[in-house]
Partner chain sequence: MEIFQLEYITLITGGLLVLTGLWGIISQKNLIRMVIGFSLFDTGLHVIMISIGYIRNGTAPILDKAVDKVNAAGQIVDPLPQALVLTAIVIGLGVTALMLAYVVRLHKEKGSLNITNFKDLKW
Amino acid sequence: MIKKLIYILVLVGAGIIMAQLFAGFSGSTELSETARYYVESGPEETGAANLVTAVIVTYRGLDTLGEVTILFTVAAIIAFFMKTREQRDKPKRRVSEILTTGARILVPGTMLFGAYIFINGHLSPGGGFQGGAIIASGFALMLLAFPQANLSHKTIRWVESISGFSFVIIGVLGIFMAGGFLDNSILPLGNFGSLFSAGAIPIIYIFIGLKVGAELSNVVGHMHEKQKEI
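Three-dimensional structure of the chain by itself (the form predicted on its own):
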């Protein structure tokens, strides 16, 4: 009874705090100085039609590098704590034919769509993180439909390592060949709004998409292997 009362008091207190925050909230009607600079100068300086992605991988590229590093650390920790032994003799769970048929149809399209998202991140909503997550969801569907399958962690590690290393190399090239770390003008900006535009941003997003997809797929693969022990 006392425990339930504590839970209720905590929920009521949290509700009061949230109500006060929302009651005193008023949206900003003007852009800040930094945001105004992004809006006014971003398209010309980066050549990207999607200004949000341009800010993420150029002006705030170090933040993106930190986020990818955190994701890698999380994936590595999960892999460490989910090391499993091989169990060849354990019977596999039965899967419905609807799921396997649907997976055969959807998985290739899901992978292709994920690649489309991060390749076109400089032109339309999306980017490396979103595309990588979609690719990982494709692997998750595949493992649900075919529980006997296993992801090659060695291949995933190679993809993740090469993508991360290439991401950093492009960033360093920006220091020597352009105006700073991850400066996309190391390549020609091209025609605004076309696929081959925005300098190095499409290449950066390809590496981010592959890295994020590999890291999340690694997590999914280890969880799948852990499930076999249960």
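If the structure you just shared is the form predicted on its own, then what does the corresponding form predicted in complex with its partner chain look like?
Next up is only this chain, free of partner chains and other molecules.
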């Protein structure tokens, strides 16, 4: 009883705080100064049609590097927690025919779609993180359909390390060949709106996509192995 009262008090308190915060909110009708700068000089400076990509990969590229590092840390901690002795027991029941056949058809398409998403990150909605998540979901489907399969953690580690390393190398190249760390104009900006444009952004996004895909697949694979053990 007294607990319920406390819950209600906390919720009402939080609600009042948020209502106070929201009271001063009036929908904006024009862009703020920072956003205006990004919108007006983003297309010329970065050549990316998708302005969110321009902000993420170039203007705030350092944040993205930190974000990828956080994901790496998460994957490493989960790998540490989920460490198991390799022991395989038989699955409790057979995987249904529909799931295996569906996975056979869908998994290659899912991988291709993920790659499409991160290669076109500078032109369309999407990018490295979304594409990587789609690739990892393809691996999750594969592991559901074929529970005896195992992801090769060695391959995943290599893909992840090489793409992370290349990301930093491209960033450092920006210091020497262009304006600063992670500057994308080390490559020609190309024709605005075409696939080979926006300088280094597509290349950086491909590496981010591979890295995120590898990290999330690693997490999925570790959880899967853990499940096999229990």
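Note that the structure is predicted; figures quoted are calculated from it, not measured. Throughout, rigid core stands for the largest set of C-alpha atoms superposing within 1.5 Å between the two forms. Positions refer to the first chain, counted from 1.
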| query | Can Met18 and Glu67 be said to ride on the same rigid part between these two forms? | reply | no
| Through how many degrees does the small rigid part swing between these two forms? | 7
| remark: Gly13: Cα shift between these two forms after core superposition, Å, came to 4.2
